[in-house]
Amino acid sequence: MNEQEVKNIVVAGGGTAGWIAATALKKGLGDRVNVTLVESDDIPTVGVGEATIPPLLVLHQILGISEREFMSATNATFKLGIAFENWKDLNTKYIHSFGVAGKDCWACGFSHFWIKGMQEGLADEYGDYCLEHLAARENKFAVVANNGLNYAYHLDAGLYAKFLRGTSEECGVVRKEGKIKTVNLSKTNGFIESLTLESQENISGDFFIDCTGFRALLIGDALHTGFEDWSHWLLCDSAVAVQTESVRPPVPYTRSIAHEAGWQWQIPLQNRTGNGLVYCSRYMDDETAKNTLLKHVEGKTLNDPRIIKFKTGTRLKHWSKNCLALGLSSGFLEPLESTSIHLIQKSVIRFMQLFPGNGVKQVDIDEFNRQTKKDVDYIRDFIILHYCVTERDDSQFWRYCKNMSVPDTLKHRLSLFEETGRIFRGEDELFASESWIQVMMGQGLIPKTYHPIVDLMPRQELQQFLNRLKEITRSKLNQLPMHEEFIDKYCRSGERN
């Protein structure tokens, strides 16, 4: 490959993925490095996606981002979970929280003890027994010690990378204004070279990581690293995006609302609301998606509704020769469970984990496309998940879901679910088993039967089980205060006051 020591690291492209990446390559390997990212005012990022997982925590933790600052600063609000309206049926909803419900054994999940109590008629709506369920549900949240309450954030995303670009300039990341022009390849290698600026400015590197969006003007037009299709099981291919004034106090969880061809979002900040429609265009044309959108807002617009066009899939290679694709340009997956920025955070942790300081060696290569392949597969099905088991016939879109061919993993997936009640989950997946569980059955998949270990406990010992569990997560969410009124205590917005 390339045995020349990597120094010299150029971030093409800003928004959320090329400030991440620079904050934490010179954050993380300090005086070993030297950042350079380039970008242009002159072109917008798509800035849209609003909502995070809780992962997002860790990464502030290394980065050493003081979280009421970063809140004041983003116009953040807390997040629980997101709430799936209309996805298993119309006028149906779920929760799918953070967090874990009950209590589980050796032997099993605390599922199979609600799935017999449920059977038997001695047990509540499953979220009862999540905290971060009911507190989503009821409109409450606080930080709690010792991690007692798992969540996220709602934030502003232009106001992010702008606040990561202050974080990211300090400890020395040399930001260059400019469009790029052409990307300059080795005749020898084939390895990225310099980029050369619309200026005639020419910046050279010995790494390269392409932040440039669905553009990939490095991975893509450069390096011509393929692409693999998922539009079959992902048939959205277009949101239109807008803002409105906020007319209620905050919720902290997400909102998805599904429509004849699609779903929109709804995502509380502390100043506004970011909403939006995500929807596939052979069953739904721009003009209806923005009609359908502005009929289903609440609030004041405060912007045009922008439309996005975009393809489900991912990047053959996610790291090819000395280039490291992140965010849009390493692939796309639509924003249901908000993992976009999880995904960079977790590639650039792992290229940090393979960081090629002696020179670029294949094996660090493939390692990497290994493992990133693998976390974008166990992310696919459990988006496919959403769209493949529900009960919904009411459209052309949905009837295509309901009926479609999945990959063979999810298949494997839910039969287990639905005839044992079992998740197994992969090696360094995302999301838990409680994740699964909390969206299969609220989709309307209920296991047919329970671990036999549960019918070792007698049914009143169920029911006390049961209750106290209840007890105990009831007593837990009395202690929180309001969500509204926690934020303005604790990382109120300047433009709040």
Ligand SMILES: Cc1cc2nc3c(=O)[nH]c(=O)nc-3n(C[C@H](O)[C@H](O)[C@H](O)COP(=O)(O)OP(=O)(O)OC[C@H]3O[C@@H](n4cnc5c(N)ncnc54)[C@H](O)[C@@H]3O)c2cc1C
Contents of the next structure:
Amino acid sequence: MNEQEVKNIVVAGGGTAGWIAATALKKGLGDRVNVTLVESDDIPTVGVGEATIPPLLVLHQILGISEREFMSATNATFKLGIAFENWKDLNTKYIHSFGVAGKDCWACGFSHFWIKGMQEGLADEYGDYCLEHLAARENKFAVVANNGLNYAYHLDAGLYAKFLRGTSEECGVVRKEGKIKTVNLSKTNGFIESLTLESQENISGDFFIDCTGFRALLIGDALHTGFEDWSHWLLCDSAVAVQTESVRPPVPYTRSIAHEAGWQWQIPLQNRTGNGLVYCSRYMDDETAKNTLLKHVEGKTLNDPRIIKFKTGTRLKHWSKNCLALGLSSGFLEPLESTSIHLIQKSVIRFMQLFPGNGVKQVDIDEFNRQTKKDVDYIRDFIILHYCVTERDDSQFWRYCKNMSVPDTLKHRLSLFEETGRIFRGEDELFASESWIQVMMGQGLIPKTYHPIVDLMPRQELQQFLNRLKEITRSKLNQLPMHEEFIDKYCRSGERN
Ligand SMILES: Cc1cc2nc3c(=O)[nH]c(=O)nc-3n(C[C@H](O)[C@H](O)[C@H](O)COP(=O)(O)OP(=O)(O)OC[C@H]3O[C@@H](n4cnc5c(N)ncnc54)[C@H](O)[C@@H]3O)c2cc1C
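In place of the form predicted on its own, output the structure of the form predicted in complex with this ligand.
So here's everything in the complex, that chain up top.
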């Protein structure tokens, strides 16, 4: 397709996506490549994106990032899951934790034993058998070597980009400040040849990474790569964000509180809280959204509320010609399960695996796009699940969500679970069965039956099994310190309210 060796890589944009890409490529490929990152001081980053999921720890290991240093530099706290309030119905709450409940057997998961236990009046709340769930509920946390808690972070997005920039420049990435004015294409094969800045400087390269955010200057404006719109399944198209002073010690979980036409996030950092309301402009105007958010935040606001507009969906191709789209330029799924930064990480690692050393090949592009589409489709279904399985019918928004038709892949998972309690993880799928189980049951979908193997366990034995698991989980919990106490010792930043 193009025999030219890929030596000079240009990253357009310096938000979370740009700096993750630049750092990973330079760390991974060393002197084999030159990496230049272009960003404009006049165009701010999106400035949100503060909740993450556990695979970020793997990326940090790859990049050689010290956890303590990173946490202290970004005012980070630990995250064990997400508490969903008012999602199943008003005045309900459940936690999607990063942990695994109980103990599986070879033929079926713990949830089957738990379902029978519930039917027979022998079991307690599902989360009582999961350490991460209990630790979140009781505000406890510790990093324990070997077999500890499965966790992620809450971080300050602005400080994270700054921190990554430091790591990136240390390993040899060259940063150029300037506004990209034109993207120049080859007349022969339509590949990107260079970027011209407003200063007239020309930055040429063999490969380009589009991290220009929602603007998508390279993959969208220049290469006209189409977009698959998912807004008929995921109605929200706007968000309003504001930061507030902390009013209590940070909890080790994100709060997601459903409202009349969307939902509110609350992300506790060491020194402040990040808040936002994601909403559907068809059912809630910007002014009402702003007022709704301000009415529900706790603590004094630290900045003016900022409105962000977005379109939910995905690029038809995340890699086109000699351009890879990462982050917001590649598409957007609302931050309900904190998956965007993860998708950046996943695509960067996949790109490294398919790195076009001696020229860009269509087979590599096709394989990349095939795998990426699967990733994104799985996550899309998981997010839709939170909206379509609900008992809420108190507003037009919720009535639409409850009655909408959903992708066939999701329809199948829901029926399989409802009829049999069974759930299988897809090929290389991000969310494990345990995540699906917690959210499906949390949203009110309880299987009608359980695996027949469970009946081989006599009632008294089942009772003992459940009791024992609960005791073990509780005794592990009792050994953990309070979350804030642990932060103080482990990674307290200099800045504190
Ligand atoms: C409301 C909301 C909440 C979110 N919450 C989460 C979350 O909790 N967890 C999560 O994982 N993700 C979240 N995300 C997504 C997350 O914020 C992004 O995936 C992440 O910040 C990456 O953004 P980005 O780097 O692609 O774009 P941006 O941060 O927008 O960066 C774009 C960069 O491109 C540069 N640029 C643009 N145009 C030009 C030009 N002409 N010339 C030069 N430079 C240019 C800018 O200067 C900037 O450096 C959220 C997103 C939104 C909208």
